[in-house]
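To begin, one chain is listed below as structure tokens, in the form predicted alone.
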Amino acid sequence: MIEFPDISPAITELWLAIAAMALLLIGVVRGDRATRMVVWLSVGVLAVAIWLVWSDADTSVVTFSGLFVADRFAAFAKVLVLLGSALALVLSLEFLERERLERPEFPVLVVLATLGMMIMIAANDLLSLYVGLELQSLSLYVLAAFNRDSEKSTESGLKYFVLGALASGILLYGATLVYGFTGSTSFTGIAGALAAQEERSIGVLFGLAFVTAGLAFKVAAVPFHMWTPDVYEGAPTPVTAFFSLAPKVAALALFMRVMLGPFGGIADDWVGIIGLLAATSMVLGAFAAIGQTNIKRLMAYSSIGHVGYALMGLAAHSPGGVRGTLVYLTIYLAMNLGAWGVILSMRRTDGKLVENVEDLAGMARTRPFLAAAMAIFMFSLAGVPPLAGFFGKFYVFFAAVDAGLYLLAVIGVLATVVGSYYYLRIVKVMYFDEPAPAFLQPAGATIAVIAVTAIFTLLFFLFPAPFVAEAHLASLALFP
């Protein structure tokens, strides 16, 4: 008799799946007028999911025949993903109403994408990894093209779909090679097979290369970043904000679990590749953003650069490196969320939404709160002490130096200096240029998100210990 698997470790994923179906039914029955209600219900669903994850964070168990793992690392990453998704929904509500995109399927797609991310983070097998990845990707393809009346949105959705399908195919091909040369799709089985091999199989290395390329696309690391600027610019702004938050955290968490789990025993074969991805991402993100006038494209290149800093922790291949990356992702989530909140507030009094850096001119005199918050986020993204962004970079740089990756750390410092230019340029435009027409007062929920993230970013240096301690405990789950 087949024993029924223990489903309790996956209770959060089951909750999200059932809630998404219920929310979809509400949207079908009540139509577009239910959008606001479905958005807030979705935020509530995600808040309950955070409680479910954190209340069971101390467990470490593998279930569903080895396909699914629940541990401290998964709990930490899941909380970040759920928080990013919930707050991105809060920021999206005003935009959807003003742009007349009030359709209840928007929050449902966000919840389903979040469910895919949760499965990715908890994957303990190449099969469950792929299922979670595709559930996330299919939802994101639709979200990128959500504004059906916009040619740019449709174009971004099509580009993301075509390139995403290619990346998924590459990853799947790599997974088949790994399976063919190790005889297992389980992370534990792959690690055991590699440990038993006296001589490294060239087939496994080719499979690892393809898997790495597929995952690098998902995190938008150079040279697999080509989709990011166009999709970020063309997609509706709240969708772009969502793309830069939860999916980025989930993909990086998956990257760490895959590289440090099944392939942790052959780290010498991939550390150099990850270091190269990190270095090229930091350099391109720093230099390519300098000439950007569209703030969404600028933030796209900024996100590419920050992926490089996060990958630096993975390249260190140590608990300190994973801890540094998790701290970095926590801080990046807060400061990026706040920055996108300000960008979503860039709406003129005539109702027109604007996206150029020059449209921020003189905002310190027309909207002083937004300008002050944006200045905090820009200084933090640049890594200026004592703001939170400085500590994020400090922990990953420290991990890289501790691992002997001195060149990578030097490249990171130089990229930080170069990247500071375009962040500080935004501050200069807001405070020293002649004022452009004023923006509308954003909704109360948007102001609340901006205020909370700004306070967190500004005062993080007073209470870093709890976050660093939790990140340290999470990192130990990948190094038993």
The other form holds:
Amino acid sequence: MIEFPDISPAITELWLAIAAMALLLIGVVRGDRATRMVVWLSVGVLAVAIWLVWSDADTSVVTFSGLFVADRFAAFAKVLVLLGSALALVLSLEFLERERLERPEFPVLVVLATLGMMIMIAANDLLSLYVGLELQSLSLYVLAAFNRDSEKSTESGLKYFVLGALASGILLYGATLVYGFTGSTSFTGIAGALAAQEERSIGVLFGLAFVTAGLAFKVAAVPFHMWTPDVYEGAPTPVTAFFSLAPKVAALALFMRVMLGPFGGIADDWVGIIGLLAATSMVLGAFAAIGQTNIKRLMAYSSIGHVGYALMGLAAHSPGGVRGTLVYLTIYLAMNLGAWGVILSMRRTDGKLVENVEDLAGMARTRPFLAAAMAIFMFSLAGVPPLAGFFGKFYVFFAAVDAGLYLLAVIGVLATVVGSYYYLRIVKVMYFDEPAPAFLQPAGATIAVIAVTAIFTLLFFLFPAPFVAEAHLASLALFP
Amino acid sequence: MLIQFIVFYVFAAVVVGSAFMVIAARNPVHSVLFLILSFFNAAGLFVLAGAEFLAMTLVIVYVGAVAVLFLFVVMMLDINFVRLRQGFMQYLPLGAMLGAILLVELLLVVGAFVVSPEVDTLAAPMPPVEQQSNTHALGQLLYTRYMYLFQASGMILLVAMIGAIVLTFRVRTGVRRQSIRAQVARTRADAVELKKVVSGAGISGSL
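Please give the corresponding structure for the form predicted together with the partner chain, as opposed to the form predicted alone shown earlier.
Zooming out: every chain and molecule, the one shown earlier first.
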């Protein structure tokens, strides 16, 4: 007989699950009119969840018979994910109302996806990893197809579903191999079994490769990135914004925990794989985005490139590398959120949303504030000092060089130079091209999000210490 | 012991017989019904083996959901099964060859298979079936050790349900629904109008 487990470390997950069901009930009873209320309530629920995580961040416990772990690393990643989800919801409200998509299930699905990400981040077992991943993915498939009357949105949902199911299958296959050759699904058990083996069994390596492939699909790293541009283009724009924020952070956090936790002892075997994923992602992200005219596709390739930089920190497999990736993700979240805020404001005065790079032409004259904010985000995404994006890259490059991955660092720098071209092209289109018709004034909430993220991106260099210190503490949790 | 022996062979014979009929029946509805029969008898075999949880799951999931769904599909889609079977003889050699290869492979696998000497301790039910039933033991694990995963799986099913509704539910416009309240509240004054018909002018003129 097993004692009833201690559920207090999972208080955030419980809160999100119960709140999601309550929000669903409100939505069902009040109907579509309640969408606005449910969106704001969901933002409140996520804000409370941030407080719950942060008030109990300084713990390190394993509960639910070893299925669940709460430590500083999890707390850091959870706060990032919750922030990303909440602010993506704030950005989505105007879009939902203007495109007649006001359905209360939208915020509920975002909250449930966030719950899945919480479970992923807190996973300490291959089983909880998979369950969390599926909860998150299933919500995301539905969100991608949310605009069911649009052919593109349905197509993107279906594509994402079919390829995502395939990736889940690959991941599960790898998990069974790892279980078969180590005799345990728990991360601590796997690490122990691997440490006890004198000779590395080929089965574990195969399992590791399959698990890596499945996770690489979820973070959209090359060569498992094919779905990204199509899904990002077809999904409703606020959903695309959400896709590029919270799920990326959650999947990368999970990636780091899996690689450094159970497989930390055999790092020599996977550093090459991760390094290759990082290098190809950076290069493809830089080159493939050049020819894009649709800004959503462009941002999709940009996000593939950024995943490459974030994986570089993992390839360094040191506390410094994890710290670099966490700082990188924090900054990526801020500047990407702002950029998506501007993209969601690209609405002509007749109410039509446009999404081509040319449509931004001359925005500096029609909407100088938006253009200035977008310029900040683009310079930051390109990695121009002293904006925040530069510091994100600085920490991961530093960790890579520290770990002796010189080639990877050189590829990263070169990819940054190439990538700058298309970020700066957007700035050029906004500031030097003949003005296109003006955009509508965005909603107050959107402006607030853009302003806050722009100020963060602009002034990060004045106060990087608290973030870096927090990320440093979080990274130490993965290296006991 | 003899009774168990007889019951086993009855169940086993019916399973094999109905499984054969699934592919031999001309009418697809009969095929599905034979499939259900074979599921039921397989469930009986599980009960004989002391795995009552598997037996219940087989009946509830396979008979209750899968086979009924299958029956619906067979009835709803007008598939000409006779035409599907055309060319059966033509492909028989190829099919027989594949079957033979599969048989050889199976024999090889079974021939090379060695039962682990630890199987008695590894595969034995814990605690023994006499002390605790499968269902009880599974429930005890599911609600304690794997409670977290059990609840999380519940959330996944909730998402699946919300997703199915979000993606398919439509409010139809122009549908007239019966409103009992309105019907009951109708008075004679709303429904009947008295008209004075002028004699010789007919009803149409006065309405």
